[in-house]
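One chain comes next, on its own, written as structure tokens: the form predicted alone.
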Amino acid sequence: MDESLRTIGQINNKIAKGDVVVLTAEEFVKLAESSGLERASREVDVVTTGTFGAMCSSGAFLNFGHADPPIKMTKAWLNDVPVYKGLAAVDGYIGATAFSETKGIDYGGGHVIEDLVSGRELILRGEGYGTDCYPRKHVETVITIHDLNQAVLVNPRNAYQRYFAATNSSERTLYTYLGTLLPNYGNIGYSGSGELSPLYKDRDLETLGIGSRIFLGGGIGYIMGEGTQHYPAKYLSTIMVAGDLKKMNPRFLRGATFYKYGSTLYVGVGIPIPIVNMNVARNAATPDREIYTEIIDYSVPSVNRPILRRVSYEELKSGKVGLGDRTVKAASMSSLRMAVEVAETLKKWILEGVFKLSRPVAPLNKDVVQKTMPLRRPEPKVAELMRKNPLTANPKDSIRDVSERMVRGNVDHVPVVDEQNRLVGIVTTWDIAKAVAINARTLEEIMTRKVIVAKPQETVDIVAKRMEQHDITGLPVVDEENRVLGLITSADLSRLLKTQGGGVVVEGPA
């Protein structure tokens, strides 16, 4: 075990006396590199960290107080954003990703929380069914955070140790929680603050635990326990946190919307790392160039997306990342400038004696293994619905001949294939109609060459979403060698007529 350098109690005594030595994580990295780790660890008592990014698993418990006559609210809204009401009469939980029933994702729970902390007026609506002790059935009023009895920020998962970076190999733009991903590896989105990361600076979780006092949203908060999806073995630890929303600062709690993805809340989190031994010091001194994450291809609709390469936060922060034979622009979805401000603010609080460190009452679990959701109900696959042996054509076929075959077969989509049955294009009834206008003779003059396809083992909900995204009604089904196996259309999807026992039942032959 590493030699003990100091205890949290000794550090708090130094805070009280005004002679504590505090550096931000960035400053400590530089000191350790210039003066050596051993000297830095003996000179510095506390290292402050910071991150400021979108933390979708955030929200607040609110108590609105009783109306007169009282109401047991079964539904509630703040500025038309639904408030969860599976709680007591006038308690509710507003989640950061809930969104307005009138404005959509442009205004959500994250914006409501920011408005509350900013002292703005919000419209509260509530509905109930009426009881002997809660006779009122409807309420509508204007409130501010000062009218609430309690407003407690409770975030089930914040401050990942590190985040995956995301890119997109497909030919269409993707809208994700790591930003807009341009086609054909057009950019890389990432999050996290690297060498300022609160959990990475104590990556072995030696000093953090239940009850640890932290910087949260511009106020003081506490670690409640491990966060959801906590996975220490892969350096993907998270924390569950709570704090008094009334004492927070809107500068460090900002509602936001990711374009075409959804609403969220940007949260400022900072954790003081007491330098109690050399292992903690080594972790706290880890620079960006030694903090790695993986670049993931988000165009693959699976939890097991392909890993394209490992990349350091130093390279990510440079704004240019090598990917294969190309250089791709990288942009952070977090604010590195605000992360520095969080760490600097926490440092100032400690130096001024207004923030003392706390001993955890219990450690965070280090043995958690994350599992994916078990899918034990049958899910219809494309292979079950597709039309096998569909009508196909050759690029040299005449438009007149193909149009006659389409009429006889009563089909609207014809995959165009080569001699090996590999897909090279597609024509539809619209293409045939257009051919008449331009006096075209063969399919290769009118066929669409960039074809959106489906794979036989894909689930039908994925394929339905793809049709919607591209505003098309039919997809050729191909194997790994791009050979045509079948065709699936919106008419085929309509055969999913009903749901029984929690699973979708396919009626009729595929």
The other form holds:
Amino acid sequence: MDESLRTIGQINNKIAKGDVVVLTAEEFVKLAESSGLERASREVDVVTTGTFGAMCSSGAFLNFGHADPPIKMTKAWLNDVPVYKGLAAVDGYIGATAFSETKGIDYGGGHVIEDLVSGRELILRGEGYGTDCYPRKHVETVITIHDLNQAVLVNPRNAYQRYFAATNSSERTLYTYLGTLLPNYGNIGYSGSGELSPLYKDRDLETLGIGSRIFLGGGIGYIMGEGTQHYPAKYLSTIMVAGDLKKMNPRFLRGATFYKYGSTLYVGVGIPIPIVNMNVARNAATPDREIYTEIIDYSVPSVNRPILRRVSYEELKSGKVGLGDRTVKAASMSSLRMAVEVAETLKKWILEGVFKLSRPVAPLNKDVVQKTMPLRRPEPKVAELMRKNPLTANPKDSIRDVSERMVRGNVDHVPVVDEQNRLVGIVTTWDIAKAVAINARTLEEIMTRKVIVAKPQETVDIVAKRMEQHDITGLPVVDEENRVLGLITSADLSRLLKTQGGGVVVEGPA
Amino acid sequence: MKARLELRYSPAHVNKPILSKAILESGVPINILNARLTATEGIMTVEVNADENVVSKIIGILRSNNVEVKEIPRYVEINRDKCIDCGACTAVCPTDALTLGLERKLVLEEEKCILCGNCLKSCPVRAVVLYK
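Hand over the structure of the form predicted in complex with the partner chain; the form predicted alone is what we had up.
So here's everything in the complex, that chain up top.
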């Protein structure tokens, strides 16, 4: 245990007297570099941190009060966004990623929360089945946050210690929670505030814990415990937080929509770190260049996406990151300018004596790991469904010959291969029609050379999604050496649905 | 002056080299920023860097060839009340018209903008307004 520099009680006394010394984490990093850590840790009592990012695991518990006659709402909507109603009659939870049944993801739970905090009017709609004590079955009214008995922001997972950076090796633009990722490593999306990051600045979780008072959404919040997916061993700690929404500020709670991904809520979170010993001081003084994350290829449809390289927040924040032999633009999805504002605001509160530090009731769990979902039901794989030994052809084959074989074999897709059976192209019945139109003679004149393929171990629904994305009906199945093993077509997929009784098909309303 | 024009071609004129004609007759290069073809018309956004009277001459040539011409006074705007300065738009901006500047605040250099529209989609808080 490091020797104590000061206690939280001593810091609070200094806050009360008005002579506490507070710096933001950025200022503390600079001071430690210019004056040395020893001196910085002696002079500074508290370091304030901040982050302002899209935090999907956010939402608010609301109590609407009882109507007369009363209703037990089993379903409810605020501005057409569904509110979770598996609770008592007029209690509900509005989640940040729920979205409007009329406007789609352009307006979601995050926007509802921003509108509530801004004092705007919202349309509440509710339905119930009617009971002796709750006779009403429908309600529709206009409310503001002032009409609610309670509005409590309760976020199961906020303020990731650090987060991955994303890029895209594929030839298709991807729309993700780290923003739009352009094809062929066109850009990098990242999140997190690096040397301002609340949880990274106390990365050994020494001073914060259950009950710590924090800045949350422009108001006061508390750490309830570890956040979901908390994984301290990998410096991916998270916190679960709560605070009175009625006292928060819409500047620090912003509804948002990630294009073709979904709606969410930007949350401002700031944590004061009492500099109680040298280890805490050292961690709080960690600069961006010593905070690392990994750049991950998001084009791989797996939770085990390949790591391309390690990168520091200093390099990410510079906006230009080296990837292979090129320089790629990096942009943050969280706002650094707002993160600074959070840390500055918290600093001001402490200096003005309106915010005091609290001693945690219990530390956060440090042993927990993040697990993945077990898949214990059989899922159909490409290898089981593909046609083995499909009809193939060579680039020099004549159109006439191949079209005859296609008719005989009753197939629409012919993978084109070289002497070693390696895929070099694909020809479909449409290409044959094109060949007739332009009077082509051999396959290589008309074949598609950029072929979308499937791998034998991939699951069928991933391949179905790929067909949909590229608007195609058949994919050659290849091994690691690009040798053709089989062919999978939309006809094979519909065959599967028939034998499964349509299990994967989402039926529209009757 | 730098003028930005929106040109609309009806199907009857879409296959004529009208823009080339305007370039040859005015002797001024015209930069095509953006071009789309729909079932009912062709729409192009172009930029001309020339004196005001030359720009008027070009507009005259285009109009006399049945092209609808509209001057675009201001093309992109950032709603500062909405913008959170995250910078998501900066990575998808192909010409660096959008960058993070002093104190990591978003800076827009309109003259660099080619009206691609990438920033609109990338903005999580819908703070970018594009006129085209």
